[in-house]
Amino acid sequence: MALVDEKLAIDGGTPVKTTKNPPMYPGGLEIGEEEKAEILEVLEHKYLFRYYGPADFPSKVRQLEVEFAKLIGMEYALAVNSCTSALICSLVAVGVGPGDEVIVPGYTFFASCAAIVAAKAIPVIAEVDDSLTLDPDDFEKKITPRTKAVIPVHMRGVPCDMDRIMAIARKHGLKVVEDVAQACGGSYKGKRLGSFGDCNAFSLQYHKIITAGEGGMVLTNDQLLYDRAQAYHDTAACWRPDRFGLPRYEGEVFPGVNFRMSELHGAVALAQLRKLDGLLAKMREKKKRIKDQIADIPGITFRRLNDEAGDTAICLIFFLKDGETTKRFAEALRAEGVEAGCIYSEGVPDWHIYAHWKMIMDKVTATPEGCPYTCHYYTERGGKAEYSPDMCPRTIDYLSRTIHLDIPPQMTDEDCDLTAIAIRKVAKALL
């Protein structure tokens, strides 16, 4: 592949890529007439609240739930106002509470961990492997008599090793809550992500594959878990057939919160959901086009994929030999006009990496009592939460050697080809 100028742009050479890099808002940049039409229906009927309104008009949120459940292949879907809310609802639904531990990978957005604390439980942080998802071996090592659940996170769009994770969880009697925030529509061995766990969480925040600006979904096949998630997400009990009636069974209703989704968000999400598979197809095409052109470069090791066909292809990730080379490689790529980054840098805060979760590292709580870390239900069972920035060294090693490139579906073929040329140019100079 010919290069116009072999001198790196970072050293004064001519940049390879001068075309504009689309921002990584896959569904957000595709908002158009479909979303407008759904929103206008809601406004015309003045039906902004999903449970009742001034007109006899079908709920957009309910329609979203039906179509979302069908797409993922689950019986029940519950729309909420964020993925954090979906995680908390899911944890509460499966029975996580005081005295319990929940295992979470050290590479995920902080909300995955914060949701555990919100459910009054203790986060236990585990390593990721070279797929940058939960390491099944370390997951099993971290299990104690206090472990109640695990949150496998399909991080940066790729599936976890769900065969091994589910086998370990079932062996030890643990609940599984999949975090599908960054992998909506992805799959593992032919099954959509979010259809393996007991109760699973999705995101509709603006940076995600499809979006309503904000929003989340809870998916489950268990009616009891669905009822419990509904009970927690709406303390007003609007979801019940008779909201003021006596409990239909013991434990049906209990004090919850308000995590309900509005009809306006539901309308946007409904239109976006219908675009999901098209967005995935475009990202997969663009990623393959780049990857095929750089696959033979010595010194580059691609992130391992537990199921390549199920990858959502929101990004391209590869490893280099050490952290210093990786930093220099990322800087050189950016100078060539390619938006690339090294995932972990010690001095750069990033709430996707456990070492930067200072609120967890220091066990900061809203009140001075220190719950859940000091809760007697936990301490009397022998629990003692301990955290440090170096507690997952393999995770830090992988992330410090990682080059990350977003793959927006709006990329052109020219963007892809210039990106590949830039990677080859930098690799020739630095590897």
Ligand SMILES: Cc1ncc(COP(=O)(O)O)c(C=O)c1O
Second form
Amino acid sequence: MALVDEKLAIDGGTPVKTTKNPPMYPGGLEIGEEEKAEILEVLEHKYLFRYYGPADFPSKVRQLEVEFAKLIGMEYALAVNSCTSALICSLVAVGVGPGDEVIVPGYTFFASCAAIVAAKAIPVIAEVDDSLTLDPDDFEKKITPRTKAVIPVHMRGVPCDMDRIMAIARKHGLKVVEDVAQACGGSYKGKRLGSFGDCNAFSLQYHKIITAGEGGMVLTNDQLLYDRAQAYHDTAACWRPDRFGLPRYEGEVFPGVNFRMSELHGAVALAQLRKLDGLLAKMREKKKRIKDQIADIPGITFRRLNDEAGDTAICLIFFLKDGETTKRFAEALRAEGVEAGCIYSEGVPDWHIYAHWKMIMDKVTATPEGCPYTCHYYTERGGKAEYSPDMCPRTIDYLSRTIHLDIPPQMTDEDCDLTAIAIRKVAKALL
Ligand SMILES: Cc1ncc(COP(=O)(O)O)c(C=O)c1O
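The block above covers the form predicted on its own; next, return the form predicted in complex with this ligand.
Zooming out: every chain and molecule, the one shown earlier first.
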């Protein structure tokens, strides 16, 4: 092991790590011959639209749906153009609409919450626990007679406590829409994430584990929910997939939008999907390598994992004793050459923390009458939405005490070892 200058780099000592980790685009950095081959096939056949082209050609988007459904272990997959779209389709599919409340954790990307408003319903924000995923106790406390659904978000790659969440949801007759945007391929007790809820949403945006630049997937086992998501995602759903006709049953087809995925995106996503398990294996190996070297440090408490084997390992998160120490720790680590951050700092905007969701806090809407908050379907059921940045104090407390490090699958063993050395060095000086 290299000799370490005990003086912190932040105080003028020599930094431990002088090379940067690769950026956190796990699948994006692996784009190569496989993606090129899939894209070229689409271009060569001039088959850019999933339902037709100049000559018959098997749709890449359809192929992606078949392989995605198989990998997650679900009956139906619907490709869309983003996870936000997938969430909206899922909420609409399960019947969320005016007058309904949907519970969402206070730590998730803003899109999970905005999708509820887009589906004309009211977001109800719940605490996360020390796994930084939805706190099942607070979820249950926030249920009202108006609650229709819950969105458990497998945040920063880690599975929610799906046993408890599903049991509570079923007890109260709620629909479950998993948000798997950040945890594609992860699992809980041996089952892939996105196979627990009624209708579940994935992202293929560029920052995600696998990517087509943009894209999303809806996964369900229920044909009715699939048909409804299919109807909503495509204005011309009544023509698809190969028919033109009246609804086969009530509630199947209604006016929707256009969230369709293009064949070019489908082609890239297909090649990426085949790389998913390889990426997960690499991130898990790198994370373990760092974690094993810092596990004995007093004063560090790792984020609790609801199922360690199912963690996608996109990041390493640990808690320190208070916000001040955490901020100083993160600054000291950055000075040592390790890209670490504290998740919540007051005044530093971050769209992943409810307190910064100004548009929700202030109930901002696209039109001045203020629907869905003022919608009579809601108010006549006794609903009165109230939000404030301090409404989930435990969430803020956890997030202000977290040190967060990305684990790019492309980082080298040396990157891992130097990261661990830097953490030990900073911990020795500051904890
Ligand atoms: C937890 C979560 N949900 C939803 C989304 C929205 O994904 P997309 O950008 O594909 O709409 C994201 C994207 O960052 C996310 O992290």
